[in-house]
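As a starting point, one isolated chain is supplied in structure tokens, in the form predicted alone.
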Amino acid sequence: MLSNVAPSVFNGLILGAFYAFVAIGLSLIMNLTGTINLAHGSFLTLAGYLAFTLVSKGTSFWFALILAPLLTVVVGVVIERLLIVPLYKRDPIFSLLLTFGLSLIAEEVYRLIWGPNGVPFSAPGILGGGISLGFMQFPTLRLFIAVVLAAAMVLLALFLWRTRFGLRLRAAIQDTEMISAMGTNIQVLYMVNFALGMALAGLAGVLASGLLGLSPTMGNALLMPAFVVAIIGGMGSLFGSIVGGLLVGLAISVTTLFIPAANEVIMYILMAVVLLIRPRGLFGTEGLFG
């Protein structure tokens, strides 16, 4: 019996972490600027395609995995920059729907420039196989993933938390007028800030790709279950997010195991009781990362 149940709950695990991941990228952007960032699945695709070229061109793994989520965060920022800085004031409907149209504008472009179907990529050698633990193998893959995932967690913990623009950045989300009378400058904010959502996305999409496989509609597959994670967790909430995201990925995986027919709606399933709950999710907070 555990011989079956372990690696289902290491999987999950997994997938509770790139689910957690995208979740936390969204939830940076919608409580600073109001933006629901429809597009964020795209970005994370765009990661792995790069990453993809740069391998087939010759480029280690190890390069690519740090250089294609920076291209992915430069694209980023100049889309948010000269598309959606405009609508930051206005009725949100009109930020979904654009990145929405943007979406599916990349979705395109993928096809037309790498094909409708997926392309192999996968990680280098030394990350195959796996480590035994007596009762089942762990894929040394899917322990790298988890290492690079929660490291990065930290990292942006720190970064939140212990950092002076960090600060500026949670206080903005609190009050941005009050900040900005303070002498800071919101746009820059609202960039970084953004940034700091490409950069999780493209992490996650280079990762991602090994492990899902890479094709025009990986990152927008994602989305979904990042959505309800966020909700699950509390939107604003870094800590709710990873929870979230485990709490899902260990019920689709254990769903899977025992009830295969249900694993699509097992997630939906969880957040419907969640909000009966607690409307704002386990850990939500009214606009502050807590």
The other form holds:
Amino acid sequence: MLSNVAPSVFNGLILGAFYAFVAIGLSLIMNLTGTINLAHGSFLTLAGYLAFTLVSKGTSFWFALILAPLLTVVVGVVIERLLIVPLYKRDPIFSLLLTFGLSLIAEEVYRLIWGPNGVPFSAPGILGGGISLGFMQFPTLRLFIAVVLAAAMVLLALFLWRTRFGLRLRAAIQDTEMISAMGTNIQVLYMVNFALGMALAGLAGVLASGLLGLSPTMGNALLMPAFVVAIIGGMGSLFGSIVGGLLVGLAISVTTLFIPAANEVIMYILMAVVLLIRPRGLFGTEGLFG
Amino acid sequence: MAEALLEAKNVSKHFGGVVAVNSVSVTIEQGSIYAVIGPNGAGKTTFFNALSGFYIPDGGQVLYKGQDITTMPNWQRVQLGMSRTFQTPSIFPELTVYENLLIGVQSQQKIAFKLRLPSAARKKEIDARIDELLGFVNLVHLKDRPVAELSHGSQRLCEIAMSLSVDPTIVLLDEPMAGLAEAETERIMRVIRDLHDRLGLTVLFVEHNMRVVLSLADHITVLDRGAMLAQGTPSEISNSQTVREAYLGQEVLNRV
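Please could you give me the other form, the form predicted in complex with the partner chain, since above is the form predicted alone?
Every chain and every other molecule in the complex is listed next, the one we just looked at coming first.
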């Protein structure tokens, strides 16, 4: 039994970590600017394809793992500055429609450039094998992904809670007017915050390509679960997104094992239950301060 | 005559067809306590926002030490030496009192956007400055509490301390007494007087309570429906027939 359940649990946690990653990126952008970035998945896919192209042109996987997210940040910030910034002051529905449009355009562009079907993108040989954990064999790639995602989350938390820039970001989420009144250029905060979200999406994109398969819809497939995760964890709570992501991943993997047919609906059931008990999510504080 | 620190020349602002501020001019001298008073809807806050850069006026000019700052973004004005508070306390509720002040204190160190952690010596300096600011408004004992847990009056004081944390020359306070009980109003009034007397700052504040304005300010501008009704010293204002008729009840004046 253990040999059956344990790998599923591990895989579920890794899937959940991806959901959490995407959810955190979404929350960062939504908390500060009110923008619900429906193109978030598209940026994730873009990073995957950029890494694929870099590797097929002869760069090493490791280099692509760094460079592709950086390029995604550049593309993302250009789009933010040119298209999304003018909408920050307007009703959130405008930026939601814009980013929805962007995601549709992006999907077609990816189809045109890289073809409608998935492309093979595999991690280097060193990540190929498995590591014996005694009671089970665990694929090295998955372990690597888990370590990178965890390290990135720790870095993000350090950035937000230990640097003065992070303090400003956390403050700006609570009151953008006052942060200007304290002498900070809010546009710089918007830009860095968006870039941060893009970096998370980019990193997740490259890592997901090797695991979930790189196709034009890869990122968008992660978007819906990410929203569910953000709601379960509590909108705006970083820690909540992590817990929510791992919970959803776990629930999906365990359900797949016992009632495969229900593995898609389980996250919605989980969300409904959480919202019934705690309407603002597990760690959400929204509504607390009006 | 002291030097003009902040000047508004024929400042106007309209929203659609509504004229919120109509050609208002004020000259705030260095070292004065200046009040803008008027009933609700008189355009006080709009005028205030035009001075602090939260609105760009449709007409007229704003000058700071003679420099035209009419279209300068608000955050740059902070670096010139202007800081402001808001009518509803604008604080960061989930951060502690200490962290709220840290933001302003750090912004004064030209390394605000660097990511490295402050050295031990630097941190000591910052902490000393924060203690000094909290001492000024008497909030030292609440230093590590989230601001959301503070009383309304203490939140106001925290916001005033925040506006001081950026080392201003002039502090602009938007209805600092709004929604406060009598005892708390007294407390804020004492702090405003201290800003001037002890710290040597120039103060501009917006208020609708005539008693407060007459006892604190040395210069007053009365606004009514967006326009200037009167301007002068407290005695000139309280003796002005126009002000009496348009804004004050005789009864209010008798109490003063």
